[in-house]
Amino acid sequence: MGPKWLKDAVFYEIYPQSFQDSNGDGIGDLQGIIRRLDYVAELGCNALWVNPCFDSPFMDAGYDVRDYKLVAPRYGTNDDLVRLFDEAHARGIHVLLDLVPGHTSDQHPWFKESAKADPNEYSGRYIWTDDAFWGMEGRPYIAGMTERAGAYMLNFFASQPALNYGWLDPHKPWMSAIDAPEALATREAIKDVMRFWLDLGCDGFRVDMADSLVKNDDGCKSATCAIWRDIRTMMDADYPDAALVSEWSNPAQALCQAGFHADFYLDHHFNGYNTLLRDYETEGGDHSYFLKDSGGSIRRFLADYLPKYEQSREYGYISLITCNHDTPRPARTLSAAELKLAYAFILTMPGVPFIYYGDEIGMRYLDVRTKEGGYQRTGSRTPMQWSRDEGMGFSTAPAQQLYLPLDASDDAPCVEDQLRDADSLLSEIRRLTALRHAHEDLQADAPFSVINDDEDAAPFVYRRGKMILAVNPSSREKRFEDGLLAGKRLAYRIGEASLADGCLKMPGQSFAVLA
């Protein structure tokens, strides 16, 4: 199952440009993250995922890397990142960096060399055809922009040429086999990047678009999985305490075949996770399960989740997220009361949970202009709201200089207010993370099973180890009676749940943990 520390890990995702500005330039930085590490620890998060902080032209917010081994100057220096590792470790916090292995910026030195007409050691580092007029067999490409006579494949935006890990079926002269020298060289180059940061104190990587390496490797992704198994072998031998978390959302592949320790359950339309918080793109209205009286059913989540959980639970962890930098914040449609129940569920399920910065105070999804390739994602990337001070404690820079606008509402949530309120969303999150840390039965690898999913008159009831949990997101009271409740006590609740004479009463909008 990988590093032992993952068992009790609760991650906090930090978008570095929006978290804390320490030098007044309007952009968050590494020194700002260091300054807020005590807050992260007190929140109950003992692990960080830091979005890309490497040198970049920032056409895609840092997911277009120009130098994998250099911190972007706007965030600080390599020494600052090493200090972040050290300061985090001193507080019992592990740190994952964001690895982007499928593509680089078109300003990366590797690509500049690859684009030259004369052959060199980097000519095969990216995917090129032999002629500028051949296209790329229906795949995105650019031609006519370099002195090299060929078209090069894109992995995503126009500024992101695809690195060459080979083709599963190389049926054209310009397609590399997966064991060709140039494809193997790309793999070794990424391993070298990983070793560089692991040797400096990094605790592992969240891997961007982890399934995108080998081309025409569709279906089971066998060739891409083989690359990750090779990388996992290297990590197990040299860095056994380091973790690999994939952006894949297919645990049967990512965990069972590729060897990742955890795999994100992403917000793909109509999958199980999507039905919990963001089921508002279907006909007939929003049927998100945690939206009060929406008519949503937990069975839609379970139908997708349970087969994935059963298939992969011996190999690694499925990671439920409150949100991430690509996903609309849940407060877009859910109230604080609804969010408390949703986060209680996420933080008591199997696997390794992730809290996106600001979700713990209910930061809103804002309608703001795109920044650095964010487009509709930009509204979830606005600055952290710490206080009622100018700049909401994020920065002392003038408003027009901030990386993105702040929430201008009079009731914009902030940390300072919620720390003073025992009933706030932030206070609830802190209690929930403490509960998870206190009970092994609520941690990543404790068994999970469904006790009741018929929610007509009873709440959704599930088991973690020897503990029984129940949630009722509706507005009407529900009850559950069963011999399983004998000898149990109410260990935690949200709302006015009560247990007496073997009957669990769950008023509307309530959550309960029985030990």
The other form holds:
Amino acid sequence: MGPKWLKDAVFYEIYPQSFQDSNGDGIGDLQGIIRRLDYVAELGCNALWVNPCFDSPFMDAGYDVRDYKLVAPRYGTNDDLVRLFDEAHARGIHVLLDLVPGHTSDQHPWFKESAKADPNEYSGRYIWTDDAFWGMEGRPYIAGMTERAGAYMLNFFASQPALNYGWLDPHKPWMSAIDAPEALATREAIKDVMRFWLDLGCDGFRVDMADSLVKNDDGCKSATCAIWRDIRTMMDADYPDAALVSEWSNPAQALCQAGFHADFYLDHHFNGYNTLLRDYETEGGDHSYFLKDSGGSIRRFLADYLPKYEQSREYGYISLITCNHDTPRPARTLSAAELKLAYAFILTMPGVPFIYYGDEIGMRYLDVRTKEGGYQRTGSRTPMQWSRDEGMGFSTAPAQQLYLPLDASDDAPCVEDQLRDADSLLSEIRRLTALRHAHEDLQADAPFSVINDDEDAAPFVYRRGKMILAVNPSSREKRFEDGLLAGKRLAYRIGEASLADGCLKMPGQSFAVLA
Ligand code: GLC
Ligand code: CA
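Cool, the form predicted alone is there; where's the form predicted in complex with ligand GLC?
Entire complex below, previous chain first.
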């Protein structure tokens, strides 16, 4: 099932712009990340996912790559990135880079060549029609900007032309088949990028829009999956310890068919994940499960999650996340007490969990202007709040030069304060990750099953391996009595949970782990 280190991996996602500035220019950088590796290790995270740090015009925060093999100068040099790999490895931390295989920046040299009227090696690297006037079969496209007579397809924003991996059903002369030489060349070019960084010491990739390669791929994405299986064959042969994590959010495809080691469970309206943490767009108010007394039931999560888990558990891992750079921070709707329970759940579930930088201190979703194509996502991308110093320990640059504004409120959460407070969210997360590392039953592989999801009078009770866990996000005391509890002892708790005479008492907003 892939690299062994994933079994006990707890990831930390770093948005490099906003994590730590080391040279006072107001923007985070690789030396800054290196400086904070001890913090990451003490948080209990033993793996990193770094958002794209490659040369880019930053029309989409770096998801518009101009040179896949060059670190963006604002973050440092390729040597700095290699130093990050080395320093991380010295602390037992693996590092995933962000691979964007579906599109590049329109400033990428491949695209510039491809946009020329004269045919050349890169003419087929992107998806072009053979006419500038007739659009592109209902797909987003741009025409009229290039010397080449044709429209080119977009994969995301206007600056992100789609790379050409072919069409499942080529029915126009300009559509490549999936095994056409130009489609195969694109695949080899991406493999070459992967090999470049793997050879320099990276431990794998988080793959952006991993399902977006082949166009008009059928409902089950069979052709896109076949490309990833081919890439996985390369990885198994030459980089067996490297991991592939997909932004796909469909484990039946990503894990069972495409061969990814882990797949994110993303926040999509009304899916199981959404009902846990951020149900705020539901009509009639927020019923998210961890919001105290919202009336939300864990059953909404389970109905979506369980079939996915059962179907894919033999193949790979579902990754539960606290949040990511695309979604509102959970502190937008949940209090610190609620977040503790939510994180306790995320960090005791199977698969490979991810903590988004700043969520461990409950950083807020800020109301800020869009930056680098962030739009409403920008509020989750503000600088890490380390201390009460000027620039909050993020940067020594003057406030107006910072990549994005800091949380200006007096009670803005920060690392320094929370490290001193045993009751803080940060301290709780550090204890939870330690608990997970100490018990194989709480790690990626141990089976998960539901013991009780009838929450009228009892908490939600679930099993991981031989351990029994319970959570009660409501404000009412709940009890659970069962022969299963015989011989168990309380190994961890949040709130005043207690176990006596086979009865587990769970006061409002509590969590318990029984070993
Ligand atoms: C993914 C990234 C997002 C980016 C998009 C286009 O969804 O997470 O930030 O804008 O792909 O690359
Ligand atoms: Ca800097």
